[in-house]
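Just the one chain here, laid out as structure tokens, in the form predicted alone.
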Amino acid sequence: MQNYRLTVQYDGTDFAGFQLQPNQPTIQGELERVLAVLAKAPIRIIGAGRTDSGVHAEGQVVSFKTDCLTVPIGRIPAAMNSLLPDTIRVLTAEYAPSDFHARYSALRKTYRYQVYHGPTADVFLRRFALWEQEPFNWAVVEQAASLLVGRHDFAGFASTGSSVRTTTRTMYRVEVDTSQRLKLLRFTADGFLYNMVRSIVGTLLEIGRGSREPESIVEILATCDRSAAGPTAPAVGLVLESVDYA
């Protein structure tokens, strides 16, 4: 069967994440039924990144095997985003190698957390930002974000109850971009936790607010307790921004 690959952009904000849900609008469950309808054929997915409800994408990848798609693949998209609501796009779609997978192929995955300030909540941004109201100092969330780069274990930011088998991940890059309203926290690494992000965020706003010490992160880092970090951000301001493949 022949592999492809679509890169998706989504606001997140209407879906209970992207893997289906039982009688509960998602973003599998959007794509694969516009590609059952253009394949006449049912279509399973796979997600390079299971966003959870209300996180947005970017760059999220998907990748799928069929026989059935007869649209040419240069069509793939338009074909879709006349089917699919306006907060789901398909970007580009591509053949891949057989061996592709969107998931398991992946070498690192870039998430991206956005909040800007203001004495009152902005409209315009409510629905991909978390508003943060209080004085805030992004000297020390830039100095406490460098010390979770590089391999560790990340237990003390990862939801409980979660099944993986090691909860170690090199962090490759955290960015701290404070150069327009909206200021961004960029995260680069092999792979994520659940909810490890938003935990990282929670944390690190702490910080900012000047309510916990940049070297709390060493701490948790080393204790691998989740209740020694921050609470978990809020789903509005993440998304997914790329994924790398070799």
Given for the second form:
There are 2 protein chains.
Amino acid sequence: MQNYRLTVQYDGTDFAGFQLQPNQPTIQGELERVLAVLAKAPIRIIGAGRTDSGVHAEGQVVSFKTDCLTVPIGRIPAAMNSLLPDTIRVLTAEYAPSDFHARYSALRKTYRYQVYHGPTADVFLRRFALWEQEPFNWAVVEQAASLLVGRHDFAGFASTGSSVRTTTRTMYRVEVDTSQRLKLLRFTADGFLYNMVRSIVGTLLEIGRGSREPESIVEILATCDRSAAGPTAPAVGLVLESVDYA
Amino acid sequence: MQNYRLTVQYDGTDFAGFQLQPNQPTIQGELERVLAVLAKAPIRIIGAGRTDSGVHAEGQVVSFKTDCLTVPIGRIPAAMNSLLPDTIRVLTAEYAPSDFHARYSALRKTYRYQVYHGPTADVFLRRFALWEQEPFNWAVVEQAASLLVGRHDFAGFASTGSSVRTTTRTMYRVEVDTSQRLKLLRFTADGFLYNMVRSIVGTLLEIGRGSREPESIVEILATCDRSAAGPTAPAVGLVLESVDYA
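Could you present the same protein in the form predicted in complex with another copy of the chain, rather than the form predicted alone shown above?
Let's see the whole complex now, leading with the same chain.
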């Protein structure tokens, strides 16, 4: 069967996450519904990252196999977008080698967490950024964030409940971009544990507010103690920015 | 009575405009409802610009007079915001001289029109920008826009139906900012006629798409013929950015 690869953008606010769930609006559910209309056959898709309820994507990657799609490859985005809600857009569609798997072939993913720091919430950013009101020290957040780079056991930043073989991941890059009105925390790793970015951000936010020392990052990585980390930051600010393949 | 001045931000997507209308959600209606709760008395407000249905504001200015408000001035934004929908935020509140009138005291207003130019609509900008898909020449738009600067009779860019003494306005500044992914058309004038910005933008968009000559701006200004101008651009991209007072 022909293998396909899509790049997908979505505003996750009104969805119960990427993954298919009965009787709830999901990204996978919407994409599969629309593909079934176009292919006149059921199609099962694979997403690179199974983003949670309320989490957004700028460059989610999806793969699926079918021989039933007769729409020319260049017209797939427009054909799907005409049937999708305006909160989901297919940006690109291309043929993929038969061994391409959106999830297992991924080498690196980049997640971005968006924070709006100001005295009053911003109406234009309310669906896409966490509003942070407290006095906040971005320099100390940048310093603490740099401690995450490298190969570490990130168990202390993972919610339990997921079954993974190992909790060791390599964080290639952490960037704290405070140059714009919307502050960005960007994480690139070879993989992320369940709730890992949100646990890291929850901890970094406490550091920025001054209620936690930057060095506690080192301690959480060393002890793997989830209870030592900060709370899971809200989904609203999280965006799956891009996925890298070979 | 004490005169007050507020700065207000809103996402106009779900409102029938600023101005009070029976049985429809309006910005004025929401603000007056909340002020009545806090003052325990009805309060009538005045807005600097009566933005239309779907039009947004980053710096709308509102004034009102009352002696019934006991909330300390510094706490008015937070008190109002706790009762307002999250699509409206009061940014600042201050005491104003008794002769201050949000509308009549305004010297200049700045409106911004936001355009997202790309092959596929952007889900994060869908509520706040017009999606422009066609091949587009921003340089020629900038050239045409500069022809609007100065004191002109803008009748050719006004929808009929409003009763104004004169259709002559002074356009102080027109800026075409294409440095970011979101393209901005910014207009500063001593006043705007009904639908003036949207008529100008509709005309400039035709120029950018190549279906109209830049010089037609001069002709529309000279002839005051509305039928010579382009269509009214959609409300989605329009933002009342700021209002200047003496």
